[in-house]
Amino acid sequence: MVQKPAPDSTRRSEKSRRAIYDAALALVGEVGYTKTTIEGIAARAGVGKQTIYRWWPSKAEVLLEAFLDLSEQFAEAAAPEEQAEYGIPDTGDLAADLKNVLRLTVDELLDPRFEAPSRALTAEGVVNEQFGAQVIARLLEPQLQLYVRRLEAAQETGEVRPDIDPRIALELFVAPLAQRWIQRTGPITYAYTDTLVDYALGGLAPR
């Protein structure tokens, strides 16, 4: 008699990870983050809610996670095939290059499959310290340091003087597009953040 292979716990993990993943954020997406729970994403996902427990303490982490693997799999989908790691482009052209990068930012805030589950972890950060401090950590900072990175680029190349500190400075166009979005102060637009970048690289320039 063949004995059969046993089963694959590894690829089986996998593929009841990645149904977490997709159910959590459709759910966000269909029926928001309140109303959204870990029982909800089990039925949606195909597995018992004790899968999700053993992995995750709450429906807060599982969102994070599965919005991280969605960002990553958008800027891989987004960087050149020869580019090893993902960051802003340095084409020698500061200012493009911002705009560039802020334009596909607009893409993904004003994205559905983005914009739900963004808003949720966005608004249980703010009433949560502790989870708002993991958002940051995972999701936000390293963003952030992409923007660092080239403006620290710019300053060996003199278009941005040396005595301003980068993580200041990227707030000057980041952090006004992030509060118009949350607010809903105003349209998130190319036009928008290309004038983000001009007004804030008037000031960044050599003197």
Given for the second form:
2 protein chains.
Amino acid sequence: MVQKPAPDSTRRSEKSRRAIYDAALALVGEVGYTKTTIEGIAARAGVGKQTIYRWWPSKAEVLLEAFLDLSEQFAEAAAPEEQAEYGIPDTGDLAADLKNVLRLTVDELLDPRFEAPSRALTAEGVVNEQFGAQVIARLLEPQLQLYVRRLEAAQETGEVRPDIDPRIALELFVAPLAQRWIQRTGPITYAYTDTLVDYALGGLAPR
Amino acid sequence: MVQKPAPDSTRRSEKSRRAIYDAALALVGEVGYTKTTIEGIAARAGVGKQTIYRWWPSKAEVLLEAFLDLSEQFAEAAAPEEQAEYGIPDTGDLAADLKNVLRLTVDELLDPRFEAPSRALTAEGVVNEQFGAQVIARLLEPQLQLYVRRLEAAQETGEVRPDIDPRIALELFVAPLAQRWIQRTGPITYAYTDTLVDYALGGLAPR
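Return the structure block for the form predicted together with another copy of the chain; the form predicted alone was the one displayed.
Now the full complex is given, and it begins with the chain already shown.
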């Protein structure tokens, strides 16, 4: 990807920001959310802690933005920029589109760079309600809304029943994958997520 | 429920065991898994720590058994003994049976006695793989196997397609409820779990 040239000060800031994100994600993965501090992030990133406080009001903000940035890197690596920006592709074949995006999610969940910080943030969100609400509002729910829009489009073309609530419907294939990842209740494979999509669209009862 | 009379020594042990379970669940809910210690549990329960070590090899074992015991209390309070023992009732109406058992789960998840210790154990299981594996093997998977058996029975009567894998199928209605509870991604109500069952059995696509 071709980068536009940036003025020196912007390049310096961008380099510090990247170092701070990397340090924050590495630390939270290694020692957990509670033991990660602004001082520790600053020391590891090789910046003064005032540099961090100038940009972010709290540890939670740094970590959330570092993680958002990591997710964006995955999305950009996996798909053209337009797709990452505008959501789940609509080829007119709902099952195929859902299977494709869930396969990308499988790749992300199994990537070692993602695993440790993501587990640490998820665990903190389970016990710390305020932090959990931020994780959901800024990381998870925006992704779920992409499924809502794709299911609404499928309702217009008749691939999904009109009486279905898309916000609940998406949980039939998103939540099982999330639970297998969060609680390690079973293997995560493309065959598994493909099956979830087939079961959710077709239903368990005979047709 | 009528209890059989117990000899004095059994009654004393039972009373200590109950005090230890209560102390363990209270502590883990208040200070988290990491800061809960055998010493702390013993002090709060009013027993010597050797009493705890005589019965359980580690903190993890105490907590898992305390939580198993709590779950059994919920099951016994909610349903006749036979039902709690033998699994999900089979009235011949799969949708009704699944909705009923999920409504009982909703009651349990929203009960304050359950909430704090359960969140603490779940959070620890997310970051501590070994402990998480025990939570799954001893608490969660045995419950999921009850759904497997009920779905297999439904395959025999033709209510579920024969090519469906019951272990994956159950996740379509169990995992969404679990994720809403673990990550607080949405409200947990009877109407919600009823809807999950209807969507999973009927499918999202038109019939």
